[in-house]
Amino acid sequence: MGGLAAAVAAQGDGARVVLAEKAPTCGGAFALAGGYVWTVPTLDLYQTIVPQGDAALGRMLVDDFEEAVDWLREQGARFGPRREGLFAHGVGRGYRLEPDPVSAGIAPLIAAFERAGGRLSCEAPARQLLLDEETGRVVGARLGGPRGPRTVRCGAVVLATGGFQGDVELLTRYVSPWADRLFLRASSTSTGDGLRMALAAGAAGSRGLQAFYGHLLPAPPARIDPATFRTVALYYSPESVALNLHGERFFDESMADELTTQALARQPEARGFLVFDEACYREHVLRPHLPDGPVHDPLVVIPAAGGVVLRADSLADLAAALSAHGVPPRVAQATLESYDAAIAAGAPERLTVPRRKRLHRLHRPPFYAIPVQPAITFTHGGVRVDTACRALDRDGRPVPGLYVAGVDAGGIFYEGYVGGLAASLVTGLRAGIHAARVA
C-alpha cells in the first residue's frame, strides 16, 4: 500500500517513477491483509489507544484518512460501504475493499501506475542507497536481483520495504529474545532493508523500535500458513484468561489481542495459553470478530490445522491437562481459581496483574485451555519521519532526498494501532507528493 500509493501520487505530481519490488509480485503485506482501510476519527482517540504515538503523526493519519480513501477511489479501488465500531475498542471507522485487496486495491493502483508510463520492476530488491559525496543528499539506488545488479539515479528515493519482522536477527535485537519463535503473519520479503538502508544513510531510527502488531495464533504443533491466518486467530484473547509457561498471569488481557500478543512474546519461549468456560465460549468466542465475518469456531478449526484444545471438567482437571505442557499445575490451579473469586467478589483489582474490564468469570464447565504463541503482522518502530514523511537524522534534520513510507516510517504506532492499511496509504501519499516535488 505504501509503496504502490507513494508511486501513483508522485506520478501525480509530475514525476517520473521507477518501482522497484522485492518480491516476484507486487503486494506485500497489503495482499494478505483482510483488506479493511479505517482508522479512529479525532486525535484524541488516537491519543487514547496509541498514547505514545507521535502525536503530529496521529493528527495526520486521522486529518487525511478520508481524502486519501477518495483518492484510492479516484485510481479505481472498490469499497464496500462506509462501517463504523470497527476494531480499536469498537471506536474505528472505516471501508472494506471488496471483494478482496488484490482485485480490488492493488490491481487498480498497479493499472493507474503503468498507464501513467510508470516502471515496474519486480525481483529488483534495493541494496544500497547512492548518495552525494559533497551533499550527503540521497540521489539514487543499486538494485539487486536475477537479472544482475544495476543502478538508478534519481531526484528523490521513497522507501517502503514493509518493515522489519520477517528478519529474525532484528526481532531479536529489538522484540523479543525469543523472536525466532514468532509466527510471521506477513509478507516473508519484509526483512528490515529500507531500516538498515536509511540507518546507513544517516537516519535516525524511531521510539517504539520494541513494539509490533499482531495476533495470537494456536501453537505448534499447528500448521499456520496464509490460509489460515485469520480462520484460527485468537480475536477472542480479551475475554479470555492468559497464562504463560509459569501457570501465571502476565498482562491485563481485557486490553486488547495485539497488546497481549506483544506481552507473551516477551514471555518464556514466547509460549503461552488462552483459558475460557463454557459460558464465555458460548457468549464471546463464538462471537464474529468483525460485523460482516464469519465465526470460526476455535475447538473445529484449530484440531483441523493440528493444533490443540484441552477440554476439562474442572478447573483441577484443567490445570493437570496443562502439566503435559510444562506449566505447573498447582500453580495453574492457584491462578485460576484465584482470578475467579475475585471476579465473583467484584474485586478485580486484587488481583496480581489487575484486570480493568471483561470481566467474565470462570465457573461453568467444561474448562477450555488452548496453546498458543505469538503472530508478528508488522513493526511498528522504523524510520524516524516528519509529517512531510522526510526521513530525519538524529538531530532531527531530513536527509536530503530521502522519503518513507508504509511501516517502515516508524512512530504513528506505538504497541497500540490504528489501522496499518490507512497508515500506509497516508504516508505513502505524503511521501510521494513531497518526493515528486522535490525531485
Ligand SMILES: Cc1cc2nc3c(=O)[nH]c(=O)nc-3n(C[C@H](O)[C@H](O)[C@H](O)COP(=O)(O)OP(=O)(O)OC[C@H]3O[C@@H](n4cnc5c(N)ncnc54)[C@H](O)[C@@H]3O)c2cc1C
Second form
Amino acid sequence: MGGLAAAVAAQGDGARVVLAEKAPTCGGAFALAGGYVWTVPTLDLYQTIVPQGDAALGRMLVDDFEEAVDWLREQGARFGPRREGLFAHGVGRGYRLEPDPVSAGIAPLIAAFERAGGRLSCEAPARQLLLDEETGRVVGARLGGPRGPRTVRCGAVVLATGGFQGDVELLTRYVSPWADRLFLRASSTSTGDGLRMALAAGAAGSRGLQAFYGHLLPAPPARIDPATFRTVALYYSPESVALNLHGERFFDESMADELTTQALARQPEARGFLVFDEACYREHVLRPHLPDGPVHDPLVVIPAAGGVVLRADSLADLAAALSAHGVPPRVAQATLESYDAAIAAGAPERLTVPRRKRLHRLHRPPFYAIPVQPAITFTHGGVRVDTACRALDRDGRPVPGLYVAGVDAGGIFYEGYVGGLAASLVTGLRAGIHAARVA
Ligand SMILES: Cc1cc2nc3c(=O)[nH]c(=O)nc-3n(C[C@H](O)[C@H](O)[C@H](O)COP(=O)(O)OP(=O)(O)OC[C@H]3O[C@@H](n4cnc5c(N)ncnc54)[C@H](O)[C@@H]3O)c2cc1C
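Form predicted alone already given; the form predicted together with this ligand follows:
So here's everything in the complex, that chain up top.
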C-alpha cells in the first residue's frame, strides 16, 4: 500500500517512477489483509489509543484519511459502504475494499501506475542506497534479484518495504528475546531492508522499535498459514483470563488483544494460555469480532487447524490438564481461583495484576484453556520521519532525497494501533508528493 500509493502520487506530480518489488508479485501484507481501510476520526481518540505515538504523525493520519480514501477511489479502488464501530474499541471508521484487497485495491493501483508510464519490476529487491559523497544526498538505489544487479539513479527514493517482522535477528534485537517463538502473520518478504538501508544512509530509528501489532494464535502443533491467519486468531482474548507458562497472570488482558500479544511476546518462551468458562464462551467468545463479521468457533476451528483446546469440569482439573503443557498446576489453580474470587467480590483492583474491564467470572463449567502464541503482523517502530515523510537523522534533520512510507515509517503507532492500511496510504501519498517535488 505504501509503495503503490507513493508511486502513483509521485506520477501525479510529474515524476517518472521505477517501482521495485522484492517478491515475484506485488502486494505484500496488503494482499493478505482483511481490506478494512480505517482509522479513528479525531486526534483525541488517536491519543487515547496510542498515547505514546507521535502526535504530529497521528494528526496527519486523522486529517488526511478521508481525502486519501477519495484519492484511492479516483485511482479505481472499489470500496463497500462506510462502516462505523470498527476495531480500536469500536471507535474506528472506514471502508472495506470489496470484494478483496487484491482485485479492489492492488490491481487498480498497478493499472493506474502502468497507465501513467510507470515500470514495475518484480523480483528486484532494493539492496543499497546510493549516496552523493559530498552532500550525503540519496541519489539512487542498487537493486538485486535473479536478473542480476542494477543501478537506478534518481532524484529521490521512497522506502516502503513493510517493516522488519520477517527478520528474527532484528526482532530479537528490538522486540523480544523470544522472537524466534513468534508466528509471522504477514508477508515473509518484509525483513527490515528499508530500516537497514535508511540507517546506513544516516537516518535514525524511530521511537517504539520494540512495539508491534499482532494477535494471539493457537500455539503449535496448530498449523498456521495465510488461509487461517484470520479464522483462528483469538481476537476475543480480552474476554478471557491470560496465563503465562508459570501459571500467572502477567498483564491486564481485558484491554486489547494486540496489547496482550505484545506483553506475552516478552513472557517466558512467549507462550501462554487463554482461559474462560462456559458462560463467557457463549456470551462473549462466540461473538463476531467486527459488527457484521463471521463467528469462528474456537472449539471447532482450532482443533481443525491442529491446535489444542483443553476442557475440564473444575478449575482444579483444568490446572491439572495445564501441567501437561509445562504449567505448575497449583500456581495455575490458585491464580484462577483468586481471579474468580476478586471478580465475585467486585474487587478486580485487588488482583496482583488488576483488571479494568470485562469483569467476567470463572465459575460455570466446563472450563476451557487454549495454548496460545503471539503472532506479529507488523512492527511499529521504523525510520524516524516528519510529516512530509522525510527520513530524519538523530538531530531531526532530513536525509536529503530520502522518503519513507508505510510500516517503514516509524512512530505513528506505539503499542496501540489505529489502522495499518490507512497509515500506509496516508504516508504513501505524502512521501510520493514530497519526493516528486524534490526529484
Ligand atoms: C492477515 C492480515 C490482515 C490484515 N488486515 C488489515 C485490515 O483489514 N486493515 C488494515 O488496516 N490493515 C490490515 N493489515 C495490515 C496491513 O496489511 C499492513 O499494515 C499494510 O499492508 C502495510 O503496508 P506497507 O506498504 O507498509 O507494507 P506491505 O503492504 O507489506 O508492502 C511492502 C512491500 O515491500 C516489499 N519489499 C520488502 N523488502 C523489499 C526490498 N528490499 N526491495 C523491494 N521491495 C521490498 C515486500 O515484498 C512488500 O510487497 C493486515 C495484515 C495482515 C497480514
